[in-house]
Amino acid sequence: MALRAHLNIAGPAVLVLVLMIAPLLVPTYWVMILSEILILGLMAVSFNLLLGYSGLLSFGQGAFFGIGAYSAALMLQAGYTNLFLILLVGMLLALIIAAVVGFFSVKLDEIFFAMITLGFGMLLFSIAHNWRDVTRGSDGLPVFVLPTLNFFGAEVSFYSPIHMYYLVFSVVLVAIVLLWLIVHSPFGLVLRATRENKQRVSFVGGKVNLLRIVAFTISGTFTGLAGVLFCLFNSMATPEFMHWSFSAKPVIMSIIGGTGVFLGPLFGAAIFFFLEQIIIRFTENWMLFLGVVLVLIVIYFPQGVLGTLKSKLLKGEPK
């Protein structure tokens, strides 16, 4: 119990400390890579609320990511530069769309759920790709002006990579803390029960579909927040965010890191990006070698990298 408690408390605390000081120690290029890892890590942790805690495999998360990105781009182009308003609107729009998609999706299980979320995702991708008057189609929607933040009387601009990093870090930290509270609440406990045996939950009076809709909506909302951050970071919103191939990224990251550990997907995002950066230095066919490495990770780390390591460290430790 002592080791488990130490890992659960000291581990995240050390991680937060490292992420706080990292931009002061690494080159600007790696600061930008860390920003991207945190954003995609938030998307993966949000997605894992479905896969890891609800047992639902969604291939439509990119749609909510894209909604958040497009909402931010459109607001900035319209002259709205209030940072908190942009974040709030992106989350709200993602929440509404996720609630609608969830209403039609959660009644199905397994591959049928995956396919219907894929269908909705590609529907929204087609709208973003073809509605050129609003989204500019495949050219994407560029952002020329970033929001500013009044911090204790000083105006902070996010054109600096370090300033952008700390914005991303702060928002992602708050979002992950909120997701942790949700996962460890009575709602999260019942959600895990539906993953294990939804019939039993239904027999004792639990409304399985409602629980799943709420989980799907929460997941979509925080994925939309990640999309807003990525738009600000990348100064662009494109339909590719809504494509099924982009939706596969949080799936891969969650499996690499471990779906059974809350921060597993975040570690999976870091591993994915670091492998990509290392392999691309030696060959243009980086996707081939990355695929081989990922297959080996799945074979030798069946619970994900973080999940397997944690399981080995706690082997023999009483629960």
Contents of the next structure:
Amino acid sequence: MALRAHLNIAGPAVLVLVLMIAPLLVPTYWVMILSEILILGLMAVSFNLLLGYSGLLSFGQGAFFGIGAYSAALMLQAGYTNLFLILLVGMLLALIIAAVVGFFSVKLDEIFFAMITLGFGMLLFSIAHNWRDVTRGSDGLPVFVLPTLNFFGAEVSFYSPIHMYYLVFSVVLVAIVLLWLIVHSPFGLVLRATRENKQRVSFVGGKVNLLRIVAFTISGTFTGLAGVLFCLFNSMATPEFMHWSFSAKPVIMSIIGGTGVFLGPLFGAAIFFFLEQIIIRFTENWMLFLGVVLVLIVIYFPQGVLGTLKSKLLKGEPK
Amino acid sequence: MKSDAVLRIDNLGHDYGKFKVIENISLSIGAGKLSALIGPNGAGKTTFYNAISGKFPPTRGRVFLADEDVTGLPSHRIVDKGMCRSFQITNIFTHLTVQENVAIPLIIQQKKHFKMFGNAFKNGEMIHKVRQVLEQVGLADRGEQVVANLAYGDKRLVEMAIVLARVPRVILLDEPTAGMNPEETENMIRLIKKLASVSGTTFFITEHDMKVVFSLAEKIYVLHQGHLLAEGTPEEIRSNTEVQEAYLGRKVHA
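For comparison with the form predicted alone, please write out the form predicted in complex with its partner chain.
Let us now look at the entire complex, which starts with that chain.
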């Protein structure tokens, strides 16, 4: 009990501290990699609300990421530069579309759920790809002016990678704390119950489909937020965010890190990017080696890297 | 038609395609009674249960809970109306702890299943209620254990606790002792007897184990090839020749 309690408090505290001082210690290039890890990590953690906590494998998560990104790019092009407005509108649009997609998808399970979400994702991808008047198609939408923030009277811009990092870090931190609260709430517990046994939930009075729609919508909303951040970070929204191969990223990250641990997907994102950075120094074909590493992880870390390490460390500790 | 029955079934029938699995079942169960539905395998017991508990709507007939028509309602609505069931194959939340298993129906009953903040177990009232239910089934010392690690008999008790947590007026138990060893069976019989005597809850169980049925039920309904063959007290059923023939597998003469 003691070890688990210590780990649950000290772990996140140390992580936040390290992430806060990291930009002062590593070169700018790595600050940018860290920003990317945090953004994709947020996407993976919100995706895992479905895979890990609801037992639903969504293969269309990229669509909501793209909606957030396009919403930010279009607003900035139209001259709206209020940071909070851009974050909120991106989340709101993702929320609405996720609620609609969720409404049609949650009645299905397993591979059928994966296929219908993939289908919706590709439908939205096609819109982004082919509606050239608005999205400029495969060229993507560039962003030239970034929003600014009035920080206690001082005007803060985000053109420097360090400023961008702290913006990403703050938003991701707030989002992850909110997701943590949701996962540990009564809603989160009932959601895990639907993952275990949806029939039993329905036979004690729970509305399984409604619970799933809400989970899907929350997941899509936070993924949309990650998309907004990525558009600001990347200064570009492109249709590739909404392609099914992009939707595979949070799946891979969650499985690498561990779907049974709240921060597992964030660790998965970190491992994913570190591997990419290391392998790419030696060969262009980094996906080949990612494949090899993925196979090894699935075999030797059945609960994901963080999940397996945690359960090894806490072996014999009561739950 | 007003009646003091807490559960009343009128002319219930269900078809799978052209095959009439159950047909013309009418019965009426008074409040606080412990009744049993028996019948050889394939008699239609589970189909009957599924049709009245909202797993699927029955093809024909009506189901009333204390005079309110609940025919064809989805399962979660029927639970809200006061009838909750167990399943023949243990139906619980395997990778959650025992207390979480019990907290889930309580959270749903209190309409807190869309509450996004706060922890269910930081609430003193919730802890107290979970403990009460676990004490009823004798699992109070197992609260923190993950259900997957429990013995089979204890898993069946967890399902009983899940059902009890909703404090239903009518509890349907589908073969509550299926797969249990003699000691676990004994224990379950004692538990059902105790619950029925103190709570005023109406129990309606299906069983194929005659010993269990005769030691528990005040009233027995016999289902045979989808029809109600007989109903009565255990003594009446025991001495009914038609029932004996049905169970021995001989042809029943009408």
